[in-house]
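Below sits a lone chain in structure tokens, taken as the form predicted alone.
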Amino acid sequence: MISIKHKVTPLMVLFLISSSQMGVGVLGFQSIINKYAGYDAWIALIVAGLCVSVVIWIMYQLLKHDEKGDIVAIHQFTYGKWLGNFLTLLFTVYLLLMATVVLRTYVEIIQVWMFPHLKVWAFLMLLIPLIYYTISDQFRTVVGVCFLGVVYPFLLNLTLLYPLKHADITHILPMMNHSITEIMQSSTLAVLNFMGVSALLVFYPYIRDAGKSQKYAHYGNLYTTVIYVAVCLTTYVFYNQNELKEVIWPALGLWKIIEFPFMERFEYVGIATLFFMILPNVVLFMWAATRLVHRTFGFQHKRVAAVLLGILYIASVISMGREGVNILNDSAGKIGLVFLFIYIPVLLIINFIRRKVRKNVS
């Protein structure tokens, strides 16, 4: 049983949430959704996030019906055991694998705009004991990251109204001019960016009465569409569609341009702020996976997060170079895509049915 004060308030979901979602993709996924539906694939922001939304409330259906509140026991009543623990152990791969795609993304925009001979090993010697630090104490901790992740990072949202001076309205024009299979191409692609979310699965007995917390899950996911939507808004009028073609960060281009009497290269303090974006994911991901491990097997949560830790250390070493990003980004994409849109509604179903059963039996 979780103390009270080891608890946040329903408030904190909204940061939890969003904190989750928001981090290194921002700078490069106007890029990538661009793919199938061009300049009408802010649209698909809108459907990606009106999706993600019906899989927040999918998984409040599976949490407020359980007594412990998270995926470990959904998973050890619906299927037992055995197969439950199985597959809460694949899961907490998969926040591994969520945790090893952002760090490894970050260094490697480090390495290409600001230290070209920048040590993977050496930089994450020094990052690693700052999320151990973080995760091996209370949930409150990792909580009080995340909040920073949101509220630190805002005014660089304000750095979007610079590149419009240069913007050209008719590279959006005409708009819905794409089929609405491409609008859902891209929309799938767009939904790397919201994966996060998984983490409820993991955080929500963590929530003081976790049951009124649903609308601040559902404000948190509002706030990242609308500001992923303003962002590929701006990239969209400001690239013309050979360019972004090309662009592998659009939103570095955007900071490249703006210019001030004191400044030079705005785009490096941008990067230095996203760190306080990217912590917030990277410690939420390790946090989840090593509270899943402690829950499934009963070992030491230190421990535990040492070794996540060591593990995270070693797959962000080995990958190297932008071939094996890309590699990492696609495969957590596909992965993220089954788990949300597939897996989590058929654990609904199977669910309810299993409550049905055990109800008529006793």
Contents of the next structure:
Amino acid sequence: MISIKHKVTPLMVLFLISSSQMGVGVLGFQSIINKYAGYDAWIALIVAGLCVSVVIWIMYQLLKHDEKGDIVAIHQFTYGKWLGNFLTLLFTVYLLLMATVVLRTYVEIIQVWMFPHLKVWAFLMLLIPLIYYTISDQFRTVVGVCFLGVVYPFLLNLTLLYPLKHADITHILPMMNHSITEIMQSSTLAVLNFMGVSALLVFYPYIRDAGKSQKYAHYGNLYTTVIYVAVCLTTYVFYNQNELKEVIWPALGLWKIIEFPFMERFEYVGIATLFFMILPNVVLFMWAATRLVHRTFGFQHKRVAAVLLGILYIASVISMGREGVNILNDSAGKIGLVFLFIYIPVLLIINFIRRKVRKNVS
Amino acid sequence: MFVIVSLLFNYQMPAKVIDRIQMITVVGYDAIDQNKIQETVVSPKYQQEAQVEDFIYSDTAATVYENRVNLNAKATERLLNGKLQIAFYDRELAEQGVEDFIEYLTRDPSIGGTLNLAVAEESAHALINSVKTGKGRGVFFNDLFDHNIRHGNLPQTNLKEFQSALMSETCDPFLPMLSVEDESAALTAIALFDDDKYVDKLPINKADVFKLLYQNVSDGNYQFKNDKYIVALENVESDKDVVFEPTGGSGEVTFNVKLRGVVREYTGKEIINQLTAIEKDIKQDIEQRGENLISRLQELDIDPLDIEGAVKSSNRNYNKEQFKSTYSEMPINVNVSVKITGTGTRR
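Target state, the form predicted in complex with its partner chain; input state, the form predicted alone:
In what comes next, the whole complex appears, and the chain from above leads the way.
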């Protein structure tokens, strides 16, 4: 069992959930989700947010019936030791993939906007020890980073007001001019930006009174959804849809128009602050992956962390260029969609049957 | 150990030391016979005590980047885009289309969104050379645009606005137009574009109506004269609202403009008793001129006021082909209400 002093208060779930969801996606999702629903895609975000809320509910249903209360225990209980461990391993790979996506996309932005000559492999050497330092010891360190990951970038929300000077509301009128199907299709694309919630399956036992933390998880998800919708609406009144097709990171374009007498370009501050949004993502996913391996195979936590960081490092260096990053993003999105909306509900059903059967036997 | 290795290798990144680069503030492009572009760039050098000396380089080549190579061959330090504030295109280039140049400006992340674009009526090179100023040409042009946008007849314009209108399916862009008057640069007109090609211009002293119909004005001015009196309004504030009514074949568009202003110049008598009459005269004047302007735009088949966007956003049955075919005959009305809020210090 995890001793009480290593656990965190239920309120922290809010920060854990929303900081795990918000990451590099917020810079570019606006020009991805509009593929089907056009300027109505912001509605798709609300739909996606609601769906993820349902998934959070399902996760809590799964987790609260188990004493140990994490995915490893649930997998072993539901599928038996071998199949269960194999599925846990797949989940670990998925977490690693997400960490790679986030880290690599962020490095790409630094490369394009700030230092075109940046050597990725050398730059990552600066970040990896930092990540190792955070994840190798207690979970509370990770939570601290996640907490700051919500608080620091909060000020960036104010920068959404400035671009409204160039906004044109006619870009998003008339509302709901796309069919429900199109909006649903777009919301499947939007889900990529909410996928961080899956880490909940791992850190659940670290929450004090875990059963009561569910509302905070929903609040965290709500906060993410509100921010996303605000960013998306600002982007859609600022750009017209044709323009969006050409832009890779619309949110950076919003910052491009901001000018202060003492600061020529705002993006540099923005991108730097964004690091506090990226770090919780990577740290939480990497911690979760480490924890899973540690729980499944019983290896020492610190060693696992070092090995997984090695894999993260190599994966980030190999996936070079815009193409590589795109492929990473797409595949992470598809896997996440299947995982959250097909695998987790199925897991709940099987787990439910399994519990009934076990009860009847005993 | 990791940190040291990382710093060592990234230390070799090419640095841009502030004393070893020249920031371009103004750039001008001229069409010189076939497929040749003359590029003129201005880079300020700061002398002591707030004095600025502009270096002007100019060369011709087929593409922007080829030009840069040539220009760098003339400059003492490396020329960079980070501080670019104004880009001029001469009329001939504007007639051929400026889309490729815009593409170049928006792809480079070091160029900001508030860059000003403008058309030079004759030659961009001559225009840039004609400026005599102590604060540097970049600041000079930037201030010129800035105060004309804030208080003058020039509507909001910059790279972002132009690109937005250019990429939009519904509206056409416009740009300020400058020319050399009495050996110094002056804002003379608004250049109207059809997609990315220059088609016509609107003199700047007649652009006040254009601005009223294009955006909400927060501090403008308006002059009116007839046989009996001349009146000038200042501190003009306006709200614009475009209404589409799907009556008849093509539907009907109405611009509702609410205008408030303070009288600053008046040549008639007893202004207090005349206010309603003045308001009525101005109202009729703006409506008349607005409708003339719109019918001219309809004749040219361009839509810088984004009428199509207004129709599209308020009509679910909007059909692009149908709109395009009926646009030139569409009834478009201007409806103005004028309120004079003050008459200054005299009775």
